[in-house]
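Just the one chain here, laid out as structure tokens, in the form predicted alone.
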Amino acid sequence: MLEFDGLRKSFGDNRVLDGVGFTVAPGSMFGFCGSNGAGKTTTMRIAMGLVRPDAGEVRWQGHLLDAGARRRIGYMPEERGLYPKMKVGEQVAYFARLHGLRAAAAARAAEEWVGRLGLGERRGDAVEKLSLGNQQRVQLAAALVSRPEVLILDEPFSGLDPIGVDSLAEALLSQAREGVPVVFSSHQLDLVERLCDSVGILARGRMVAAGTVDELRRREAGRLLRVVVPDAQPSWAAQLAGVRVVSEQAGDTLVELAAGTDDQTVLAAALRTGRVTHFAWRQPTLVELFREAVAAPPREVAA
């Protein structure tokens, strides 16, 4: 397991984390979201030796992470640390060397994920030279090259375009199946929703949800109905009781049930006023579920 148990971290009078505790079982994905500022960057950074906590650890097979523990994870920083005028390949290899690996390994495994990761072609152009996706792609093979045991990364997909999602999205599973736990922040939660065995959701220092994306719908949506009537009259809904019209157009209404109301009741009601063609609980998004999580009060929350 890696295990983040009770970080604290204040800056000055800003107090950035408050307990944050979570889990990664090997060979899963797990998605860290939050709001710019929440306080997921200084989480990762914790995790790597940067920034030093107030308080609580991060634990790698029941051991404090050490100098010689984080030489095994492969880290990608928020802030891109790359040499401009170096070439792609070298680079690679540089990194792979300052993990340990001898200069013949280090070589190999720099070809393979320059290759894998579509800079195969630009390998002996210099990082300067390439686009910014294409050197974020630079970034994240410099991260894996070293067969890590772990992976944290910082927001890895920003910038790449559908095909470098795809690609990256390929070797973070890939690293899962071989049992490396994998660890990753992102505003974009449709790749987290896909992606991820597990989600944390950080806001004001805090988590305020954990688990899986099935957990948390079960945990944190409302009883959302989707029933649609093509002919039905406009406001059919509005007058039952326990009921809230989220949203009606041309026939398709969301509709919230308050606790205790039996959806039969909508059924019924739908029928009354015309052919019904879909009638099932909606599935609230990960975007949603997120958007609830945040504007929630804080409350303790068992990752």
Second form
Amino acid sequence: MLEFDGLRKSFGDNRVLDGVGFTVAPGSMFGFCGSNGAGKTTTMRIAMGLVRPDAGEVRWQGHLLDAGARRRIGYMPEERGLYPKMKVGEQVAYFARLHGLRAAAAARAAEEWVGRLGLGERRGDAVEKLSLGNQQRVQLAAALVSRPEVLILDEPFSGLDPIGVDSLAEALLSQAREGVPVVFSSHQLDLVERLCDSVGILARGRMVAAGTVDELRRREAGRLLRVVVPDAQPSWAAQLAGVRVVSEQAGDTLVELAAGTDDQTVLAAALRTGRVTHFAWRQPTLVELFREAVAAPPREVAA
Amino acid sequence: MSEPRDLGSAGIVRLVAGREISTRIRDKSFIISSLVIILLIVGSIGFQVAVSSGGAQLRIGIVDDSGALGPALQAQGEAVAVDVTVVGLDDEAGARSAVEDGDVDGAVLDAADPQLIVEESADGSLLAVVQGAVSQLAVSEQLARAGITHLDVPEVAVTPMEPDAEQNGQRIGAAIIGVSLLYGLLILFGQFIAQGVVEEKSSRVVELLLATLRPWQLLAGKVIGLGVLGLGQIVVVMVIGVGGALAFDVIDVPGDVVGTAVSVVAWFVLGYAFYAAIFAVAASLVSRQEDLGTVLMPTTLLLVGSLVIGIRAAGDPGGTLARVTSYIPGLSPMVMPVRQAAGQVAAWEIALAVVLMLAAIALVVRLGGRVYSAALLRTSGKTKLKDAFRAERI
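Previous: the form predicted alone; requested now: the form predicted in complex with its partner chain:
Next comes the full complex, this chain leading.
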């Protein structure tokens, strides 16, 4: 298990993390979501020893992450960074060696990963001569080349074209299949929803929601109701007790029901307006869950 | 694939140093600067050889049976500091053709009724040597005829007021060349270090690096890697320089010049450790190459100042300025080698300067290491020194 436990961190007066904790099981993918400035990067940097937490710790297999253990983590920082004038192959091999591979093994592994990520023909080129997308692949190769036990990737998908996204997703899934816990942050929530076994949503320095996407849905389910009433006046639902209108567009209405409100009263009200073409509990998308979680006042979440 | 192993600090430092060396050795500016330095040294040896060999040699042909003229010419040449080579010729015709061919500078016919054959005109030293030799022969012949065969001529005793002046001059000259070279290499490698540090910050690769190694390991690897290159370069230059100077006889005191070269190399190691650390720390405060000039300025000025003092010290190695500055860390690498070359320095003084320098290096590495590790991850804009001191270290 990769455990993030009670992380707190302030930069001056700015409290960035206020007790962030979650766990990632081996072989599972954890999607880390949150608004800009929510503290995702700080959390990952703490795991990599680049920021010292005020409190809390990160453990891998029950042991505190130390320099030795970090060498077995593949890391992709938010701010991509490679030596611009160093050749692709040499660069990847160098990072493999920094992670503890011997020279020959590092060269072999670099060769293999550079080829697997479709950069075989560019291995002798300086990184600065590559397109940004290809530089991103080199960055990924640098993270994967040492056969890491854990992957921590900060915004790995940003800046990639759809093909690049697919090949990166495939690479991450294959790592997870081999038993590597993968933590990555992303604003592309559809991707997170598609790839991740579990999701954590960070807001104002706290985990406001964590669990599998289904669990999050179940928490939110029974609250959002979609009713399509083509003939209704726009304000048809506004007067109903315990009902809040989330959105209304030409009769396509999304309403949120307070606890204890009977959905049948909503249906009755809808029928009074005329024809009802759609009436169903809404499966919230991760985007909606995210909006909801981030908008709500902070509350404790049992992670 | 073999399993990853724990590298240990030494292994990591070696890895970083190896990357520095292999990157730098293929770098154009490094190759060019190395070639320029070597060309300068070779060129100045060539210049010395050309200057010292010009005009101070004469080849004089003689047609003479007595056998006395040759030695007399050589003796006379020695007296006026001209290296005379005597070439025996058969007859006047042989002499003329030898002069014509340029085989000899001039030819002397018949010691009794002397005649000097030259191509156009006899230059001063040739005439002086021949005239002197002929006169001397004539005088001794006439004295012999008068019955005086054994002359007791008192030899002039020379009492030099500064017996080692010329040798000191050569040693100090070598020291000045050495110190200037040392200055050039310190600036050059200081720049390399600073550029390398900023490159890692501006390209953001530093975050990836620091995920696998400690800041001090990165700093040490960088300084050691480039230091090995710098040391290699100064040793190569010294070997070429001193070796060339010895081979072409430019200097008279090989032992002392070699000693000076060795002390310059030793001071390079100390000076390099000191300045490289300062340059690296200063560079870690900025994130763009454009901002480097400003943060490196104070250190560069210190280096320039120490070179100026070092060269001044060559003129007055025993003076107060030279004595005091030769102990001051940072200045001592430029001043002490000059004083050592001048031979006016006691062993304890050198030891004191070295100890002070080592203490300063330890201090710079310790304080600088703090600044460096705090400033490295601040990859935007400039970091103030005092902020870096206060900031947490990772």
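Because the structure is predicted, anything quoted here is derived from the model rather than measured. Under this definition, the rigid core comprises the largest set of C-alpha atoms superposing within 1.5 Å between the forms. Positions refer to the first chain, counted from 1.
*Asks:* Is residue 64 displaced by at least 2 Å at its C-alpha between the two forms when the rigid core is overlaid?
*Replies:* After core superposition, the C-alpha of residue 64 moves less than 2 Å between the two forms.
*Asks:* Does the distance between the two CA positions of residue 287 reach 2 Å or more between the two forms, the core being superposed?
*Replies:* Moves: no, less than 2 Å.
*Asks:* C-alpha of residue 228: shift of 2 angstroms or more between the two forms, rigid core aligned?
*Replies:* Yes, its C-alpha moves 2 Å or more.
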